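Only one chain is included here, represented as structure tokens and corresponding to the form predicted alone.
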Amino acid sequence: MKKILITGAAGFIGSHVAEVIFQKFKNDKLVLYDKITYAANIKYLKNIINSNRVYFVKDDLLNYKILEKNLKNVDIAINVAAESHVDNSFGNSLLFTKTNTLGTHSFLEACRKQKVKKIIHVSTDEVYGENLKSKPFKEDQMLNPTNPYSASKAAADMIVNSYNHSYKLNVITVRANNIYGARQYPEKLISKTIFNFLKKKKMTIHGRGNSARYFLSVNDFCSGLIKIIDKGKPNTIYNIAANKSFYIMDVVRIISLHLKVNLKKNIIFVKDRPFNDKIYKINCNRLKKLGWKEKDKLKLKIPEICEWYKKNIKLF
């Protein structure tokens, strides 16, 4: 029987990861670690939280003694915990450095002390910076973050790199596109647009909405993570990428059509971010060689996600 610890386990991505791990590793114990910020909810874990295989810890990554105590005898540790909203990072950048950079450092040091065999750190495609004209970035691309959020994640990646080299820790880094799905706090594009339209509020669009993003479903992210747990090489970086990009306005339009909302009357264009990357493109052939491929299509998933928010809107 293995013991698996997941940080940020009550958040949007973390709760999906926890459920998938719970189903995949049916005989293993799970330690779910989360400090429960505004974007997390213990109710996201309702399907597994009462199992005798699951132990929940409400605490901060920066509470080192508690973190290290809970990593005792852990075989696999997955660091999903993060502050991830770019807009918030411009106004509260120190919080992002504390959680994403120092929190990761605390996580790695506790894993090292407890001799965790396999460690997975979840990063982001934004650490590479934008690439308007160049080919999709591979995992060996030089990091070039352009906002406080991506800088805090890039700093964490550098600490991971140092632990791999200095301590020979078995840390795998995962860098994915924008992840979407049910349970996402309504501050990111898809979740916020759905939430605002359901609440009869207007959706604000940065600039003219002509930035583009690749959107990866949380289901495809989790399936990629499972491939990496099963077949990933130690001390290796894996990108997880969707096949198709969408302009911001196109995504809002898809949602408005499904919810039968008059787009022109329900959006407001606002001043763009201080710096808004036009697009992030990453190559994930390394992961595809492990047998992973994208299954979900954004246009087909939107109705399902809208229905989830209709049923669970009181959670926010």
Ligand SMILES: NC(=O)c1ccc[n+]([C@@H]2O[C@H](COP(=O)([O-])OP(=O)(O)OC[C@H]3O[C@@H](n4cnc5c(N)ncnc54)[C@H](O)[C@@H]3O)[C@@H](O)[C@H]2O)c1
Given for the second form:
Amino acid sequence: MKKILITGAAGFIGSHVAEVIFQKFKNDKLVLYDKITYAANIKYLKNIINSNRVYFVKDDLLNYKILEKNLKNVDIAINVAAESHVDNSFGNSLLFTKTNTLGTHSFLEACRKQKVKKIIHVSTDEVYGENLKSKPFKEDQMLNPTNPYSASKAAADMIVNSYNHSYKLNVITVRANNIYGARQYPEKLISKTIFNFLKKKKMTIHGRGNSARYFLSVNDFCSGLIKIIDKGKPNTIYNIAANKSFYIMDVVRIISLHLKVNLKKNIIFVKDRPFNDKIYKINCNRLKKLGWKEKDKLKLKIPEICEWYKKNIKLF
Ligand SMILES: NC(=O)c1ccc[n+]([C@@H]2O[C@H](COP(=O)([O-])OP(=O)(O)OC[C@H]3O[C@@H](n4cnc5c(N)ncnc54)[C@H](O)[C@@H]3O)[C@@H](O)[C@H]2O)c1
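Form predicted alone done, so how does the form predicted in complex with this ligand look?
Following is the full complex, with the preceding chain placed first.
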């Protein structure tokens, strides 16, 4: 029987990862480790938390001793926990460095001490910075983060690199595009637009809404992660990318059409971020070679996600 630890398991992506891992590793034990910040909700784990295979720990990555104790005899450790919202990072950047950089360091050190065999660290495509060229960035691209969130994640990736070199820790790093789906705290584009329109509030758009982003469904992210757990090479970085990019305004328009909201009357243009990357473009051929393929299409997933927010609006 294996033991698998997932940090940030009560958050948006972590809770989906936890469910998928629970289904895949049917006989194994799961340790779900989460501090429970504003973005988390223990209810996201309701389908699995009462199983005798699941053990939930409410604690901080920075509480090193507790983390190390929980990593004892763990075979696979997946670090999903983070402060994840770029806008918050402009006002409260120290928290981002503490959680994302020092927190990841604490996770790596605890994994090293406990001799965890397989370690996956969840990073982001934002570490590469803006990409205005036609060629998408590969995994060996130099890092060029442009906001405190992406800088704290890039710093964590550097520590991963050093642990792989110095201690042969063999950590695998995963860098994905923007991820969308049910349970995302309504602060990021898709979740916030749906939430605001359902609450009859106006949606604010940075600048003119003409930045573009690639959006990956949380299901496609999880299937990529599973491929990486099964077939990924140790000490390797894997990008996970969607095929199609959308302008911010186009995403808001798609949601307004589905929810039958008058677009012009329900958006407000606000001053742009201090620096807003126009687009992130990454190449994920390395992951495709392991047999992964994107399945979901944003337009077709929007109705299902809107339904989830309608049913669960009281959670926020
Ligand atoms: N959401 C995206 O679009 C996206 C895209 C690419 C990569 N990522 C990465 O995926 C990961 C998860 O993102 P998310 O969107 O689910 O974030 P989220 O904010 O929804 O969830 C983060 C989780 O981490 C927990 N957490 C925060 N600080 C902690 C700490 N110090 N100790 C223990 N737990 C802590 C929170 O309680 C929460 O459950 C992050 O590493 C993020 O950088 C996210």
